[in-house]
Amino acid sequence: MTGLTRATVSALVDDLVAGGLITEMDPPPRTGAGRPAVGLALSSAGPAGLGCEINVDYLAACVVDLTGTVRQRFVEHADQRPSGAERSLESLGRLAARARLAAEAEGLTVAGAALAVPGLVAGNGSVRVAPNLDWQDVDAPALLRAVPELADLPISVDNEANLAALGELRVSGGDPTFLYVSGEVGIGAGLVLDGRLYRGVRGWSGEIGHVTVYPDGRPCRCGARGCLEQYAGQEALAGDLPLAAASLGIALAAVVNLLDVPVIVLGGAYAPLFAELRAGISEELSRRVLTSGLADVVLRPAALGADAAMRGAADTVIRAVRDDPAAWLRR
């Protein structure tokens, strides 16, 4: 199919199993005449990625290997509005560290870090807004590779709900348009569309936590009053469950109206409580779609429940080595 010589094949071959990317398998058992062809697959024992993720109650890290399986997870429960960009990313750092020496200690190579933040993120990895955590400006690689341990570390930045997203997209394998909704204190979204997501013009889409679902309702932390994480944010739900699920449905239902997304993908807080949220967002979506009627809109819960958002930045990482395994080769 690719036209190479056998001789090519066999020479990159040896090129990434010497790189720790790929490793040879026993071969299966001989059927027919002439040497059985060697099985190969990703390394285990090769790079990993290291994701990061800092929302507003809680700092979490992890390590994820090429496979794809989380190798080292560590999570701290803790509210960081209190705390400031600077502490709280000293915090998170000192966190990722620890992942990442008892990754090393297994004999991984950590080849990068990615953070999830709940904001807007620039092309720099400037945080420019974070309203739940009361951050403006903010360098946070710079901040990050402050901690000794992350210095060397190329460290990229994303929105939490973007990388939610794309840590779904891995491992749902048969929905290549959706929505993800990520429910925490805030409310983002991810919109992957033909298994690709989908940033917007300056890569600032998907708030979908400051959607107006009441004109005339609660003060928002944004400025604005009526925004939906007022009524569906992780502190509404405690509440007032069955609201929280009605203005979930009349945001999405205008999604909905607007994109024509046939199926949405419920994570974070959400994930757990998807068989109390589901009559409620389904009687909004039916009674507001358009084309209820002649089309229904799949609601699920995230497979990768809470972890979905560093899961999604550690697998950045790892899928720009498989993307790109020469410029790995070449370091």
Contents of the next structure:
2 protein chains.
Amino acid sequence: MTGLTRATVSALVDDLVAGGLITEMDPPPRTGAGRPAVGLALSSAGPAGLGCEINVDYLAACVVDLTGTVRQRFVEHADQRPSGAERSLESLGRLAARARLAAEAEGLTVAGAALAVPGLVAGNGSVRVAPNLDWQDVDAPALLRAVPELADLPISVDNEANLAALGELRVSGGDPTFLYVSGEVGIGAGLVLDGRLYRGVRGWSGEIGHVTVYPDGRPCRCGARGCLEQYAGQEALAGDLPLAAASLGIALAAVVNLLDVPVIVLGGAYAPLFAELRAGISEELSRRVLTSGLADVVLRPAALGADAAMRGAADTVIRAVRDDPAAWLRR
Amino acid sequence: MTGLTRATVSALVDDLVAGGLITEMDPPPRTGAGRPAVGLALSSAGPAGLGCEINVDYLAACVVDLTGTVRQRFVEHADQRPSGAERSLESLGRLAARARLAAEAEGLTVAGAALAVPGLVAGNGSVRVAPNLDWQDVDAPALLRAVPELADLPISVDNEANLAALGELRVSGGDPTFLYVSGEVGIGAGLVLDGRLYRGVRGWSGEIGHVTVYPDGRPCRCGARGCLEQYAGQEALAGDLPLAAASLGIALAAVVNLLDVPVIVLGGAYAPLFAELRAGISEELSRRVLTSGLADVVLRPAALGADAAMRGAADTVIRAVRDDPAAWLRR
DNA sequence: TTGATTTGTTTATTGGTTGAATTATTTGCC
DNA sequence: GGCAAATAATTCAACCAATAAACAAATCAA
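The form predicted together with a further copy of the same chain is what I need now, so please give it after the form predicted on its own.
Everything in the complex follows now, all chains and molecules, and the chain you saw is the first one.
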């Protein structure tokens, strides 16, 4: 597939095995005649990713190894709104430190950390706004690194819906292009195009909750009227489910018309309600998507549950190692 | 910038000069002391791109050289709706052949052709639907190649708004991410992300004309209700301009919320009306874009006029040569 | 046991890049 | 006018990763 010769591949694989990224499997899988091949697999003892998440009512951290297996998982339920950013991130840092130490006791090396937050994140990792946490301009990486056990780690920060979309990308059966919609208190979306998360120029993509569905409709806390969030957010969801489905369908039809996205994944609070929402969404999609006669849009519930964002965060770290293993070996 | 040594760069440049892609300039530009450098510029005598366009009321073809200069330009005004696809594409083929021959008489080598159509294009270049031409499943590349003078050319086909966006990308002062909105009989959009046109999985992105702005509004010929096209299409534009601006603003706010696009370019019929439309669009954008308090969305009229799609088409050909010059040299 | 088949390694060769030295061409200063 | 400094470009031996082809290893089937 790569066009490289067996000799070259062997040399490269030797480096990866020596660097602990790949292990040789014994006994190897077989086919027909001939000398049996040596099996190779991603190492479960090499570099690992530390995924962290802060949300309105919980803190979470996990360590995922190169194979994608969750090796450590810590969750702490507590309302974060009264704490303020500093106290919350200090608690999360301690939780993450526990996860890291437990993982390293198992022989893993944590290569880096990523943090999922329900808000807008600037390019340098600072959180511009997190409305539901009441945060503004929080330098999250610095506050996390204040915990001594994390001081040496590279830490990235991203929106929770974006990272949940990445988590879904990993477990999904290989749809390289889809929209992940996360129904929480607000509604966020993560857009994966050709296998890569599209973050937008300033990292502020995916704010589907504030797409207008009824221009003169209900007032939204953002100041506008008729935002999707007012019709399909967690509060509205408890009331009129058919309205929630129709409004979701209208907003999603806009996405499909604009981006020709063939798959939509419903996560967060939408996942358990998928059966009830599906028909209403589909109806609006088939009515309003210009190409609905040419090809269907696939609707499906998220495969990962509440851990999606945290797992996606950890995944960004190990994906970086997998995308450029030589950089890891040179470290 | 590349990290290559001068020796290596010299060797590579030698190949490009020998292949006619680059010419040495004489006299070169100067700075201070020292041996003066040899100036290098893209050759205006090398490979060129043939850009073609078919639209409701005209046919057009042009040849653009490596430097981006339009070297030949032919336009034929005539209503194409009564002709049918075969006759239209034969006429366009003859026009393109004239452009090609004239360009080759000037020493250019036409490397390929690209065709802009107002419709949905499949991956193989066939036009699935072009509503305003009343086309369905037209194998446009084959019909163009039926003209003997074009038989040897690789021909690609794309949506006109997509190609106009690419044309705009070339002349714009380097915004790598923007949405180009083309107001014609219908409304199309071309989405350029990080300097690359995003076509969607099936090539059907950019159908902003069928984004819903008023869910229970005017019926559209697509079967839905309240599509943008009914409020900001060429017919609606002649009537209520403030309504057109507001509805455009609502749809564009959705794009910005979803994609964090920092620049919106208004083309086609919108370009001459830019002054009248601007305030109405901006008002809705600042009201409905969640991040409008954090960073502005830039609105500007298209720099290229009616030639945008044709120029963008030609540009795709020369861009392919520039992106992989070695492939051209190996030919 | 033999031959076919497949996997993996060895080794000389190749081609592109590098680095250092060299040559070329200008400006600025005494 | 002559010389030093600065900058540009080329030459050439050395290096390195990948290649191709031969060879060794390990299995199955007859």
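All values derive from a computational prediction rather than experimental measurement. Residue numbers count along the first chain shown, from 1. The term rigid core refers to the most C-alpha atoms you can superpose between the two forms while keeping them within 1.5 Å.
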Is_shifted S286 between these two forms (CA, 2 Å cut-off, rigid core): yes
Once the two forms are fit on the core, has S88 moved its CA by at least 2 Å between these two forms? no
